[in-house]
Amino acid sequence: MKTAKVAIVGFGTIGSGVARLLVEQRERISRRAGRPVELACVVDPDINRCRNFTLPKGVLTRDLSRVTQDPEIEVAVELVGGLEPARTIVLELLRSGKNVVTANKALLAEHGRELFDCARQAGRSIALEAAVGGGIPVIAAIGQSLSANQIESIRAILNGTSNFILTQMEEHDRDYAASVAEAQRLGYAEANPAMDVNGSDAAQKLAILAHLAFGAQVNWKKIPRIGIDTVDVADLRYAKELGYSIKLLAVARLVPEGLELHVSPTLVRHGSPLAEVRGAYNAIRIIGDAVGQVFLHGLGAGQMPTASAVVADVIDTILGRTAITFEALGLWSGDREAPVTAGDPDMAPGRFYLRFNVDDTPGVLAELAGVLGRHKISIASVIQHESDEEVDGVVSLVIMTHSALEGAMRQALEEIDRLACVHEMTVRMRVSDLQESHR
């Protein structure tokens, strides 16, 4: 029986985890792939760096041509990360006849159409389970297991770094800066965590899920997003008082106007599954018209959870399952008209949490309520604590609204933030009571 030879391009943390599975669990993987599987080559520019796994002699190289020019290598795993040289490498791998497995969500979100068109022209496939949710099999769930459904909504915690930081703030009453430092110390956050904390990472993953679930071809940079760097410990305290936790939620939801998309810190009601996701874990809540609610939960990053998803894609590619689903789904195809497009963000409805820093004087609440009322935003509840929290005559005032349109809320807050009685920018977060149900 012919051996299926596999190559890895990029031998960092995830690459070494994939190599460990392919080498140490070769018998198990070969059995599940239906024929012998061999790690034939690992390409990395630094062949001297110390890793936590030692490859068999002669496998590690700097030379990509050892992969592209070897006709016996069937599957190439791209784990370089980033946009370049990853884009150039994937194109070269496809054109040389390799099927590609990737965990690179930024590459897919930015260059998905180009890469998938190249794969189709070359008669090859691209597998991407590890690009969203790490070890959580959400790509297979939406693309295969839930294919009988019209997906109606996705609400997800897609960034473990942000969730870890928010958990630290909530459980230990740590401020944002100290929580980021703790995430960096434990290896959950990069030295520069901007892409994680500003919502960009989650937006890239949401763009991929929106394309897979709804056929929408969305530029991730156009997805409205607010990061957790706007969240203060005070907001977590108020949220707890109101019966909520704060999570960075990525939302894709079918509404009459099209597809509602956004990433933002969101108050999620205590007792709901998403509110209980702690630490560096990810979770995805999907509603389908036939299946109802499906909830997936697990580690969304890390060496071995991500390696688990990558190697599963390798097995599926060797078995031929990837080629079938790749052809059937037609992802990022310019030949297929998108069945749904992104709606106007200003028309997205929702409840909102608002925290104002205002003068502690009579009439302030009436002034704020007046502006909200002119924009057809009604107030559900108000919190203003005793004046011992007052600083220099300024006090925090929290308002929970009834459902309002995003555009109306934005315009109202622009007006409110110009009022003389308001100090600093208003903190605004969406509220998710998760009460929607499938049709």
Second form
2 protein chains.
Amino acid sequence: MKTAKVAIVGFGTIGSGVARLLVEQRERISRRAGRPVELACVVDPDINRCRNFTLPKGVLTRDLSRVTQDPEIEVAVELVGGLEPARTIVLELLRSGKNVVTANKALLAEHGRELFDCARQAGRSIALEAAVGGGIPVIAAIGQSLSANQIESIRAILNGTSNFILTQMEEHDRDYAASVAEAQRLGYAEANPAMDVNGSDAAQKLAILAHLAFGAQVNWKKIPRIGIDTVDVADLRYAKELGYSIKLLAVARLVPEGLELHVSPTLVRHGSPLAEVRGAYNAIRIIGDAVGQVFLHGLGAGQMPTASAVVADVIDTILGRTAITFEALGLWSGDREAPVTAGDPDMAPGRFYLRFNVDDTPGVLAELAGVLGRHKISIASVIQHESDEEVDGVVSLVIMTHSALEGAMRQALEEIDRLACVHEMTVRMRVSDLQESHR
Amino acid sequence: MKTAKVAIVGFGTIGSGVARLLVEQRERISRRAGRPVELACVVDPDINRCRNFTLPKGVLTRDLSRVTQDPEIEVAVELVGGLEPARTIVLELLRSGKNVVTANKALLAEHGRELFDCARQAGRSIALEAAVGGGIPVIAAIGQSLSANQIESIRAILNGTSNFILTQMEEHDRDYAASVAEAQRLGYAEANPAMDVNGSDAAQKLAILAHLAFGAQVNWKKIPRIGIDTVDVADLRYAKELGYSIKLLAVARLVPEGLELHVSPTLVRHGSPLAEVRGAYNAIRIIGDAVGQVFLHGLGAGQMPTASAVVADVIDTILGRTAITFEALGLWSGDREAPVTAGDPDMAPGRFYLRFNVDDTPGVLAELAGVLGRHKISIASVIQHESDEEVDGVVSLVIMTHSALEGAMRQALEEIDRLACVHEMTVRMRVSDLQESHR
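Mind sharing the form predicted together with another copy of the chain? What's above is the form predicted alone.
Entire complex below, previous chain first.
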């Protein structure tokens, strides 16, 4: 039987994990792919740096043409990351006749249309299981296993770095900066973790899932997003007192006006599956009209979990399943089924957690409540602790609202933040009160 | 484009759910299958009984030959359930050239080899996503998405009826009989729930998963199994006191001696994902050597969740993905990869929860502890409450052991149950202390 030759472009952490699996588990992978699989070539500009896996001699090269010019290489794995040169490389790979497997959510979120059009023209496929949720098979679940369903909502923890930091803050009552430092020390956060902690990474992944599930072609930059860099350890304490954890939730939900999309730190009730997701784990809760609720949980990043998804895509591509899936899904094409457009974010309803820093003087609560009332926002509960939490005559006041519209809430807070009795910007978070128990 | 005609054999609860999806969501399903899909025929011996879904005129028939004789029907869904006539029907369907989709775990666990050999000879496929875990895509996860991994263990709640009953007992402190009655009243348990509550249903599903993940061809009847009919509400109370829930766990785990397999009520530590699975839900925790832990959770039974999995298989079969998967997996064939054989159950290690009913007299604990010690079973903790729980001079004594071998435990209990101070058979359950947190 003809050997299926595979190339990897980008020999970083994930790349060396994929290489390790393809080399060390070659027999297993060949058996499951139905014919011999061989790692023919690994391309990286740096061929001298030491990695934690040593390639067979002659496999590592700086020269991309060793892939594009070799007609025997059937599958090329793009693990360069980022936009350029990754975009140019993927286009070259496709045009030279390679089927592509990628873990690059930024590239897909930004240039999906161009890359998928190119693949269609070249008669080749792109597989993307590793781009969202690392080792969790969420792309296969939505794109294949739940194909009988209209997906109604996706609520997910898609950024392991943020979840690790929030877990540190919650469990060790550690402040944000110290938790980020701990995440960096343990390798869960990069030196510059901006894309992780400001919600951009989660928004890119959400844009891909929303496209897959709802046909929506969303510009990820237009997804309203708030990162965890706005979360104070005090909020985690108040949330706990109210019976909630704080998670960076990415939400895509069909509503009458279209698709509600946002990424934001969200209070999730203790005991619900998403609230119990700790450390660097990811989780995705999908609701479909036939299946009801499906909850998937696992490692959303890291070398071997991501490599597991990449190699599954390599096997699928060699078996021919990817070609079928690629055509059936028609991602980023005009043919894509009835695309749902994003609704007006201001019309998204929700409950909110608010933390005000206000003067400890009579009448302040009445003033705040008055503004909220004028915007038709009603109060569900209030916490104000005794003066041991008071600093320089300023106290924290926490309010949980009943359901209100995003737009009304924004306007009310703009007004409140201009009041003389209010110090610092008011902290605002969504509350997820959806029936999320396992019952 | 040629219409893909589909038949359903068996028009019960699941059958009418599948028919409903195929008829009401015909446009959606056709789009996802890449060409028009039509429910051509539904076969059932009873064509007069009222169902909650009314078929288009002329579709319902008593006559199986309307399927086997119609060359235009490409896919036949077997939802007859049980062994016969389901076995004969599936063989006829395959021989007449139909690809089969089935939700029948009993049939697969019992006659998988014969059916799959028949399908291979006929050049047709069998799809089985709905046979295990209802709407949870566990077959696709193990058979496809985790194909880069050696699966190391599967720990699962596979019987929703049992889980519902245990949840009732735990949350409402209701006894076993009352909880079964409640499950029957709500439609979660059949009039005769024996196969569900005695662990047989879970053992059949475990046999299928173990075959898929480990290549093991296990006779499900040889899987050691204990049902929830042995669990007393007192055990749930003691477990809670110790920080555990009791779940009917089905376990398949690679050990040096082969494959450890069993189904039994098991103490699972509070806060671990499996402990939080409530009501009629199922969940599967898979550990793979690359991906680490993946946890899947959803409705494991019921009309529409099961129909969701069946229709996904129908779509996959029409798209041609099932044919590839069917060949790649080579289930129930001699070619199946290095089959693992079941190890000696007596050599399976584990921690145990023991509840003795003993005379409330001096020296009893010493006597029990002596027997355990002679079998090298060491005690981790003991609970004995004050005499308010004493009835007729008999008290409950609960012991949690450190790790011990199944065989040694069995022998020790045989000896203990012969002691004069011991009343009733000792209750024994496994304790799952595997690191199961989300961290």
